[in-house]
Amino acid sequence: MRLELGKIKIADVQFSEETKVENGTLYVNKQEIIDLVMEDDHIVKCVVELARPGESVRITPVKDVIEPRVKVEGPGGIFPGMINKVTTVGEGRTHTLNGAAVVTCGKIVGFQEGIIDMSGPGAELTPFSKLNNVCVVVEPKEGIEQHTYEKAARMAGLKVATYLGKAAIDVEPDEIVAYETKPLLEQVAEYPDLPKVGYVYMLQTQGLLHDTYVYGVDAKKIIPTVLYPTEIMDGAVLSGNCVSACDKNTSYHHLNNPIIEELYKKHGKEINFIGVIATNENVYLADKERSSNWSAKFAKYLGLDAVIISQEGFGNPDTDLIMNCKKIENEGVKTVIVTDEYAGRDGASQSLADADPKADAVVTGGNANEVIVLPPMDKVIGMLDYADKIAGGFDGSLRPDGSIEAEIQVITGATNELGFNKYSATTY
């Protein structure tokens, strides 16, 4: 499959009577977004606000972040199985509003939504402080169940991102980048002397509100499968989970997966990037065994020499991570795992809940238990009511002056396990 991403650079976002992209500015009709969101009768109120880099703005509780995109050429449409029909994507051309995002937030669904600060020390720990954000704050109808509210909020974000993406359909991109992965035998034959490398993509699927979607299917219902990397870049994998904000993969992360980007950069030069094995993270031991067995089977079947394995979440998924690592290594395939750590506020505790001697090549996104003080902001988009309750917060986290003392676990993307962050750690 060959996919072209037409990147349209967005340097500012403004409200306007017409939604359009002009001279690097995304102009947004607020009322049209509200009307679109309010089509769902599970939502009783929608507020749309803008947040730009450097502003004294705090967005919380954050549910998802989505990059606006539109399919320009090729089969299918953006966000297949959710917004558009279930057509295989990953070919043709897709335009992306590079530098803009839709951020959904509102009353808490679980307890693991997050915070995005647009300035200050918290802004340094989240990539989303660098974006021009269209924030969609949704208030659910009284009494609806959490999973119903999560779906309403998730679909609101995807609909708004689709609406904004259409503004770029006829805009000339500032940059066009092409990515290509050929059918397996062709791909192997093209670079026979380079090591064959794959990517095992672990998706969070551990129970209610821990959902990731592949072509609209909750990934807890799938067995591991093989995807072209370009399918992921074209919206085949989307977030629907409410897990700790620091290492949650938002939809933006899936669309802009940096591991896939880096593998493509080295493709044909240092490695032969064969493809992606998408797998899930499970609750029951039998399911963990099944999925890790299949991941190892695919790694061998594809003839891989090495794989990168990325995790989502922490604690229980550490077992899935180590199972994947150990079993793939047992097939003679070298592994590198990408994770983060929960090593206590002093960094002295065991970083992962599971371990194995074969997991000897590790990249970490940092220690999520590290404590930070987020200063008060001039403006809050959403609400601060839940600062003491979200994962990483504690009784008294929200101070009277509006500042927040909490673990960096509360910051969306702070220790992301795709490496989409600034933190890491080294051994000496």
The other form holds:
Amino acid sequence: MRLELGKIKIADVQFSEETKVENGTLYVNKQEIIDLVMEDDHIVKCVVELARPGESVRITPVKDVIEPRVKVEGPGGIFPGMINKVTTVGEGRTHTLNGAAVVTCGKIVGFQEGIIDMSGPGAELTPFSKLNNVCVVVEPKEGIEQHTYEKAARMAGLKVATYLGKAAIDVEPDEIVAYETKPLLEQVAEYPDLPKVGYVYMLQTQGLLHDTYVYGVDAKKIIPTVLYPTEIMDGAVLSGNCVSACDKNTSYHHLNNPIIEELYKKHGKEINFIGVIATNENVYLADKERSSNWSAKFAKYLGLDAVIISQEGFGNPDTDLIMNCKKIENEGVKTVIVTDEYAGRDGASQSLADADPKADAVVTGGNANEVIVLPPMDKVIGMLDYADKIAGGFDGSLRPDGSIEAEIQVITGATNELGFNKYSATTY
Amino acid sequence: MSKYKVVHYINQFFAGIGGEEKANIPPEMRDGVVGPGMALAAAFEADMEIVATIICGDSYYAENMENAEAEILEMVKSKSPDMFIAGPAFNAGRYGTACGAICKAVKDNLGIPVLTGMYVENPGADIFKKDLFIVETKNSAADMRKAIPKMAALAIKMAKGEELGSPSEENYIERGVRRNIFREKRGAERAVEMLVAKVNNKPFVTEYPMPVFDHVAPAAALKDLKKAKIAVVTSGGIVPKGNPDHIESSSASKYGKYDLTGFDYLTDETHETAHGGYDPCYANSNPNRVLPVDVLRDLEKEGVIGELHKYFYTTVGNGTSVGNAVKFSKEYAQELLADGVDGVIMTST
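Switch over from the form predicted on its own to the form predicted together with its partner chain, please.
Shown next: the complete complex, the earlier chain at its head.
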């Protein structure tokens, strides 16, 4: 499968009569977005606001972040199984509004929603402070059940991202990058002397606000499967607004998976990138056993020499991470795991809930328990009401002046476990 | 500006009193510098001064720990110093352990910054590196000339309350504390580079060496369940409706103790979960799913268990550090013992 990603660089976002891209500015028709979101009867109100890098703006409670994309050549459409038909994607050409994103927010569904600051110390910890964000603030119908609200908010974000993506169809990309992975036997034959490398993609599947969708299927109902890396760039894997904000993989993270990107950079030079094994992080022990058995089986079956394993979330999924690592190493396949840490606010406790001597190659996105003070911002998109309640907040997190003292856990993407950031931890 | 006042601790050998044959001398305090204190004082230049030196025999300390510690603490207190420094002890085991123990006692009791120095394999380093800053020295006093400036530099920063850098920047032994940093490359790039090194059998450095956990041996089985008082404890976050003590949804800093008197079962009217790490809908609609009061009451009525303890203890396990969890359980385990509880059912999520 060969996919060209045509990146249209977006440096600004503005409201306008017409939704379009011109000279690096994304123009947005506010009312068309509102109308699109209000198609869903579960949503009674929708507000659209813009947030640009450097502004004194706080967006919260953030559910998902999505990069607008559109397929311009090749089979299928973007976000298969969710927005478009379940056609297998990952071939042809896709345009992306690089530098723009849709951010969904609104009253919390659970505890896991996050904060994006567009300036100040919090902005340094989230990649989304560098984007031109179209924020969709939704208000659910009174009394609807949490799962229904989550789905409505999730679909609203995907619909708006699809709508904005369409503005990129006829725009000449600033940069075109091609990615290619061939069918297994051909790919192995192409670089016979390079180590065969795979990627074990652990998807968060612990339940409400801990779900991920693969071609529209709730990933807790899958058994591990194999994907071409380019399928993921077309939205084959999407977030169900999962887990603590700091280490949730938003849909933006999935679309721009940095491990896939970095593996491609060395593809054909130092490694032979064979493909992606997608697996889940279910809560039942039998599911954990089955899925880790299967990821190890696939690693062997595909003839891999080494894999990177990435995690999403923490605590319970630490066991999935270690089970995957141990079983894959036992098959003679070398591993590097990518995780983050919960070492306590003082950094003195064990960072993971599970461990094994075989996990001797670890990349960390930092200690999520670190406390930060986020100064007040001139403008809040969404609402501050939940700062004490969201995961990483505590009684008194929200101070009278509008500043927030909380663990960096509250910051969307701060300790990302796909290695999206430079933030990390070391032993002092 | 006046100089920071330092009290320095050394053993009989470095005080020039004698070797093993003098190791039993009790603590004494002298004004000003003695032995290695001279070089230390010189390295402090204008910032700090050593106002007194406490000398104690290594054997005396080892054999009279409690008394020696109390005596030394009194001596330190009498000088109201800004900082306390011990050693360096290099690879001398008893001396290193004494330096570590006294530093910790001074830090805990007087709340002033403390510093010592020793070889990384000194048993004192292993015991105290988590609690203290210990400047890393070589294994013999031949390293004195190099060790002293390192200790002086770190001591000045600590006395001034300045932010300390990494172990390698400040020359102290790793304390096992995780601190966040920005690295030069993003995590994914580092992961791929690590993988390429590993698959080619080249050296690589893990960013997080695997932790070691305590293993708690299971208690002996209860002899007679029919007479046993059973308590139920959870990390699943079940709390009275409204979460009256505001237990955090993640990284809990506290636990709750709540009365079960009068509850045959829990309902969505009376209880809910504060836990932010799982789908709360099912626990909220029927909290017995996490805290099985309904079934335990049945077992109580059927005579399978003697009685259900009056209180349940609860916290949120989500992202809560092992350190906090240990602290909570040490406290409420004592209460459970005092209340005559024979067995505890712990539920997690």
